[in-house]
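The form predicted alone is given below as one chain in structure tokens.
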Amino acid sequence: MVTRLRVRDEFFGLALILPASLIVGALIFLPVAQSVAMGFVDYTLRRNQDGVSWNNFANFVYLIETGELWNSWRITLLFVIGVVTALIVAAVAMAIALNQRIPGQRLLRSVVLLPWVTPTMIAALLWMWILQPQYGVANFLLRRVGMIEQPISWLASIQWALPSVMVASFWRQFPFVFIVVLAGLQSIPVELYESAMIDGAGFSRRVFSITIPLLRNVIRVVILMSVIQSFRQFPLVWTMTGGGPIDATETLAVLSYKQSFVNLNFGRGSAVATVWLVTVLVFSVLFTRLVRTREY
């Protein structure tokens, strides 16, 4: 009797999750599988009338031989590592600072959230204006303090284009990371800090012995989410630089878009997207396993 009830409950549970599973499969997994499969065929807008033909790894070979795939992959890694590292360090530092009792605490927290509510396209246009060579705010301030003598063409320079886009991406993503870290910080019992102060622990000792260890799980989640968000950062990069100058900011997202909708070669665009997907999946799996290994 007990076995029948258990089987009935399991079937009932499966029946409840089946509609959601079908919807997720139809809207997410099926398009992803179709995109991966398209990376192995010759599919261009000019030739779609003749149908598609399987070409094994010809799309990947072309992208590797031309150096486009490696260049975009390298730029994407630099972009992700730089932005995520800055996000974690700045968010933890800012959360610790604004978690103290200081004048204007609520106002400062509200101001920090402004980039989050700004649409991505508006944020891109705002930073294009800030970094404008002739009348941009960045060059104006740097010249006033004597850090530069001549205006810098930030978005037109091979040297400065990628760092400039990274700064804009950091500004856009920072509020979300800050909120998550601050929420985790406020969940730490105040009694732990009070006990540490009684024992004579200074501020830095309390931060590295109490705050950082207890924020470990929050930081792990934030790192994973920030990496995924940075990998899929396309509108900001495309609006600010279009992947230029000379492909200096051509991330995997930009290269996939160019191959698909500029060159009208959906096969090569899907091949880039496949490499993009595999890179994110490999990082997620390795990061999760590394975290679990260190826990034990």
Given for the second form:
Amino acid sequence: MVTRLRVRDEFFGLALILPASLIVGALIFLPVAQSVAMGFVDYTLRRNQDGVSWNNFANFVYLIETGELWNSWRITLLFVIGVVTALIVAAVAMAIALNQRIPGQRLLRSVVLLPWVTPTMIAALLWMWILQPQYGVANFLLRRVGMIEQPISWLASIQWALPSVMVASFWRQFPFVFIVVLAGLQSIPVELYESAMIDGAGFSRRVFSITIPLLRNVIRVVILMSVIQSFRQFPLVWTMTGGGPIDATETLAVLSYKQSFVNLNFGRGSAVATVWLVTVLVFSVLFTRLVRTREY
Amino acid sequence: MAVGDSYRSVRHALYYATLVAFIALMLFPLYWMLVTSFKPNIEIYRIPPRFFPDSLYLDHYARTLEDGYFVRYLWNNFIVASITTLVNLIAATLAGYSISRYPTRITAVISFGLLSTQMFPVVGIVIALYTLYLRVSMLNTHTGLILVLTATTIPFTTWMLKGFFDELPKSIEDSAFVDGASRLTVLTRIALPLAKPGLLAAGLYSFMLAWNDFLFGLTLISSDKLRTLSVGISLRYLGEVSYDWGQVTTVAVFGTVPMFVLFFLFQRYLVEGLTAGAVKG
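Show the other one: the form predicted together with its partner chain, since we just had the form predicted alone.
Whole complex next, starting from this chain.
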């Protein structure tokens, strides 16, 4: 009787999870597997696709020999590391600041979240307008305060294009990291701070001995999430620079898109996507192994 | 004593100054979008720029609403995001409930699989989907777009909803079982009504994600009539050389304001739903 009930339970549970599994399996897992396979064959949209065959890593060899793969890999890492570092530092600092009793705290908190609900493509437009060389407000303000002498073509400059895109990406991603860190902060019991204050611990002592260690698990999750998010950041880069100037912002996502939907070479595009997949997987495994959760 | 006080007030002032500067940085782009959209072109390209406009100029708005394209992009986006949300909620609710209440080894594998989709390269997915849709004639249809957007949002909403079901006291459901209710009745009559805030949060989240889509709409839709918001903006209002910034900021306002309205109406649910998973996980 009990086992029959349990079998029915299992059956019911599986029936419930079936629709989601089918949709995700057919439209995410299958395509990902297929694109990994496509990385190893000649596959262009221009040619008749009967009989695609193994091409001895030709896609990878091409991408390595032209230097494009290495360039994109390097730029992606720069982008991800820069954005995520800035995100974590700023989010922890701001969460600590806005967790104090200050006037208008609740309004401030919700207003800080607005960039998060702004569509990514529109975030790209807003920053393009701010960074516009002749009439953009960034050049105007920076010249006014004397930080630059000549107007800079931010998005057309090899030196500045990547940092500019990173600023926009930071702006769009910050609120999410911030609310998660803030929620983690609020789950720390107040008594800990109170007893630390009674023992005479100052503000910075409390931050570094209580807040940061107890936020460890939250920060760990948030790093992983924002690294993965940053790897996927296609709309922003594509809209703001299209990967240029001269490949200076050509992340793996942009290179993969360009190879497949501009050059119509799906094999090479898939090869790039495969490198991207392996990079993220290796990072995630290493990160979760090296930085473990801790119980308190 | 006096020295200590002034030191403290300097520190306070610095603290507030940094706080204000940072918040200004976060909000300025949105403010600037709004201000620019209400300026005539001659004002937009004025140096020095006017930070507080003295009048509201509505021509960009009238022009955008009347051009015959933009309203359609907005409508298409609304339809695609709404149906995506609906399908997503049905599938994700059932899946989240299953993982929470009927855990087996298979559901454990599936839920891990759902989480791991976040790591997959989106462009790789789109490349393979393109060839798949080409074969089954689903390219350039809203159905195809809705399906893939549903698939990409299900993993996150399933986890959100699983978190909500975990929070619900199981004892209520157990007593219903004792009274002889079937599993399906317990799900639809007891668990679902209790999980309403979670459903709301998950629904909003998937709506926002679908509204935000760019890559899938860009690659899988080719006719202008079916185009969604972000792609429509990018292909119609961003020229090769110079942009009409008055109109660009106006379409940006139209694309953003619906999200702001939803956010301010429901932010409590949204924030709770989002943070629940991440903080515990």
